[in-house]
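Heads up, the chain below is alone and in the form predicted alone; it's given as C-alpha cells.
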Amino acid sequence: MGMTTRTKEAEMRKTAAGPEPSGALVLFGVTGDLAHKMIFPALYAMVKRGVLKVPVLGVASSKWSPAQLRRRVTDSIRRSGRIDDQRALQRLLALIRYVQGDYNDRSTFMAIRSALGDARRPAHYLAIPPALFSTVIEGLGAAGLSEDARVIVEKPFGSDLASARELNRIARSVFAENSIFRIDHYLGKEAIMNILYFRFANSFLEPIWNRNCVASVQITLAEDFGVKGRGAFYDSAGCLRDVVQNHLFQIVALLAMEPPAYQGFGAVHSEKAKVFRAMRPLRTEDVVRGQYRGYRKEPGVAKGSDVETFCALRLFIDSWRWEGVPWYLRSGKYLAETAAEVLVELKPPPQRLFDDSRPVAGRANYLRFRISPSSAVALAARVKRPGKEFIGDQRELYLLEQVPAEESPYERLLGDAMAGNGALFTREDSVEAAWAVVDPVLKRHHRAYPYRRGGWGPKEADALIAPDGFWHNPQPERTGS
C-alpha cells in the first residue's frame, strides 16, 4: 500500500510541476505523404491556435530548396481545406527550416544539431518507413541529439513480437521510456477519448459492464476504398497488422479495462496493459482473412499475393470481468461504408414476461459507440407501442453527437508529445503484449477468401460470428441496428 501511495504522490507532483515543452520539432520524412496529408495541416492549426511557436526542422533525403518545401507546405494546407488565415500560414512558413541528408550518414545528424542551435528538448518525429526507425534513433543517440529530447514514432511499431521487442530495445537504449511517444492516431480521436470518459464518468454503466450482462462485443472499422496507390506498403503489412493489432485493440482495451486506481495517465496505461496480457492468443480458427477482388492488380502488389485486405477475428479476454464473453473485431477495404462503430450487445431479460422481450431474430438491448465519420453514443431499449397489447419496438436514445471544429488527431497528439504529455500514447509493455496475441496467426493461417467490392467481406466472416449472432453493419445515417 505504501508503494502505491508513493507512486501516486510522485505522479501528482510531476503533473503539478508539468514537463517542460519542446523547444523545436524535428520532422523526419518531411517530403513524404504523411507530412503532406496529415502533419502540415495539423501544424497550421496549431499555429492558428497559438500553441506552435517553435522552429520546425524538416529532414529528408530529397534535394529540395527551402522554397520548394514552403510550396509543398502551402499546397498541403490548401488541399486539406481553404486557407482561412494568411498570417498563420506565413508564421508557419517562417518557422520551417530544411536539412537534406542521408539517414545513414552521421553528417546529417550533425547538420540537424547545428540547425537546432540552442533549442532545448527537441521532439524528433519519425514520419518515415518503419525500416528506418532504428537507423534514425541510433543516429540521434550517436550525435547527442537524444539528451533531454523526445522521440515520436509512427505506427507500426514492429511487424511482430520479435521486431517490436528489438525496436523497443533500441529505442530504450537511446531514450527514456517517458520520452518515447508511440503514435496511434486513433487514440487522438474525440470519439475514442469519449469511450474512456463515458465509461468512468457515469455510475449507471458499471453494474452491467461485465460477463453477467454483456452477451458479446463487436467492433467494425470499415473503408469503402482500396489501397489508394499504397499497394507496396500494404502488401508488406496487411489488415491484421495495419489496423487490427493497434487501432481495434486500443478500442478493446478502453472498453475492457478496469477502473484506474487514481487520476493520471500512468494508471490508465497500466490497466490497458493488463487487458492486453489477459487476451487469449489467437488461433487459426479464430481468424477469417479476405482479399477484395482485383487487389492483386494494384500497383506494387505481388502477383500471387495472399495478403489480407479484410480481417475478422473472435477474441476472448481471460479476466474476472470478461470471462466467456466473445469479442468480434473486423476491418476491411472496399466495404459498403466508411465508418467505425462499436456494438456492446446485452443479454436479454432472464424471463420472457412479454412475447417480444427476448428477440428471436433481432437484437437484445445494446450500447452503440459511433466513432466515425460522425461521433455518437446510443442506447437501444424496448418501449411499448400504444394500445392494449404488450408489444413494443426497440428504439435508440442518442446521448452524444459530434462537436464541430474539434481538434484533429494529429494536432492533438503532436501538441501533447511536444508538451511531454503521454496520456494518448502507447506504452512499451502494451505494444509487446498486443503483438503476443496476434503473433501465433501472423504466419499460420488459412488463405485469404476473395470478396466482392461494396459488400461486407467474405461470407466466412458471417459464419465466424454466427454462434453468437450477426454482424452490426454501420449505416450512413443515424439509424438503429
Given for the second form:
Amino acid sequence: MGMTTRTKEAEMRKTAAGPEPSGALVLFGVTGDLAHKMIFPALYAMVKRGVLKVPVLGVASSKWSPAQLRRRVTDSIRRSGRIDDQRALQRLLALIRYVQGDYNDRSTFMAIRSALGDARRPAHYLAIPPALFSTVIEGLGAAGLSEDARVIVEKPFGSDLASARELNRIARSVFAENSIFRIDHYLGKEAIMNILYFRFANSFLEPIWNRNCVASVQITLAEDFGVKGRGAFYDSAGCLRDVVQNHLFQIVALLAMEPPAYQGFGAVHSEKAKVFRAMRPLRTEDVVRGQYRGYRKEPGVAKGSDVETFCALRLFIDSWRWEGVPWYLRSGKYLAETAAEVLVELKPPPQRLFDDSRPVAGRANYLRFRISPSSAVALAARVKRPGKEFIGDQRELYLLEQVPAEESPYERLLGDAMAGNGALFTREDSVEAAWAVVDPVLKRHHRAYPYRRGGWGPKEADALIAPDGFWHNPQPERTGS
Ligand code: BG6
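Having seen the form predicted alone, I'd like the form predicted in complex with 6-O-phosphono-beta-D-glucopyranose now, please.
All chains and molecules follow, beginning with the one already shown.
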C-alpha cells in the first residue's frame, strides 16, 4: 500500500513537472532549404538561451562530410543575422551529428537508432518534402524509433482532405496524437497569440463580437516578393494550400471561436475545431484566383501552369455567433506590401443623426489587428472635428507592440514540441475539417487571372468583396503610436 502511494506520488510529481523533455532531436532534411533558412537559426537561439543541450542528429541523403554540415550551419546563422555568440555556435556545432542515408532504406533508421544510443523521448522533425512524410513515419515505426518518441511534421499536412486523412491515419498508426506535433508557424507568432489574449482578457469586446455588431471581417496576408526559388514546391501547392487553408484559417479560428470552457489549451483546440466544422464548404463563386505575370518563367514552374499565386475568398461560418457575417480572406505574392492584417468592420449606428454618421466613402468603426511585420491593435472610432458643424473623422486608437518577441516562431515551436507541449500545434480533427472547407474548390475553379506585380491582385477580387465594401490594403508600418 505504502509502496503504491509512493509510486502514485512519484507519478503525480512527474505530471506536475510536465512531460519528459526530448533527449535528442532528429532532423530529417538537414541539408534542405527549411533547415538552412529557419531551423539552424532557431537551434542557435535555443543554445544561446541554454534550452538546447541535447544531441541534434541531422539526417539526409546527400553524401556530406561532418565539416560540410558544420559549414552549412554556420552559413545559415550568419545569413539570418549575425554570429554574436561564438561559444554558443561552437556548442551547437558540437551537438550536431550527421547520418547519411536513403529514407526508403531500413539501414538508415538502424543507423539513427545506434546514433541515438539511450537518448529518451527523441523528437523526430520531418523538415522534408511532404511526399516523404509517410515513408519516414513508417520507417520510424518499423525500426522501433517511434516508441516513447515524438514526431514534428512540417506543413503542408496533406494536399487535400483525402491525403490529410491518409497521412493522419499513418501518423496515428505509429504515434499517439499527443506525440504528433503538426507545425503551423503562424501559431508561434506573438501577434497571433495576442488575438486569443485580447479577445478573452478584455470584457468590452464580447458584447459586440458577433453578428449583431460585426458587418464583415477581412484578413490580408500580402507579400511583395515572388516564390523566391521555391517554384517547384509552390507549383505543386498554390496559394490556397500554401497559406490560406492553414495560416489564414488559424487566424479565423482564433477570431471566431467561443470562449474556451476552461483554462487550458485542450479547450482552445476544441473550440477552434468547432469553428472549422462550422465553416461552410467553399463554392467556386466564393474564390478568385490570380497568377502574377512572369510566374510561368520561374525555375521549377510548369510552362502552362494555372497554379494561383493569389487567392481571395469569401467564407461563412454557420454558427449562432457568426451567421450571415462574410469573412473575406486574401493572400498573394508580388503584391504592393509585405504585411498581414485583420480588419473587423462594425455595423454603422442604427440612425443617421449626423450628416456623416453613416459613412459612405469612409469606413464604419473597425478593429484592426496588425499581425506582421510587427504586432499592433487599432480601434477606429469617429471623433468630431472642431467647429460648428457636426462632422468628424474616423481616427485610430493605436497600440503598437514595440518590444520584439523574445523567441522566433520556430524557436518557440521547436522548444515546445521537444518539451511535449502541444498547445501551439494543430490537431488532427481541425486539420481535416479545414481541408473539408477548401476541398470542393481545389479542383473546381476558374483559370487564374493574370495580375501585374506590385499591385493588389486581379480586379476580380474587388468584385468579390464589392457587395460588402472594399478591401483594406495594409499600409506601410507606422513608426510610433
Ligand atoms: C509559409 C509559406 O508557410 O509562410 C510561404 O510557405 C510564405 O510561401 C510564408 O511566404 C509566410 O510566413 P511569414 O511568417 O513570413 O509571414
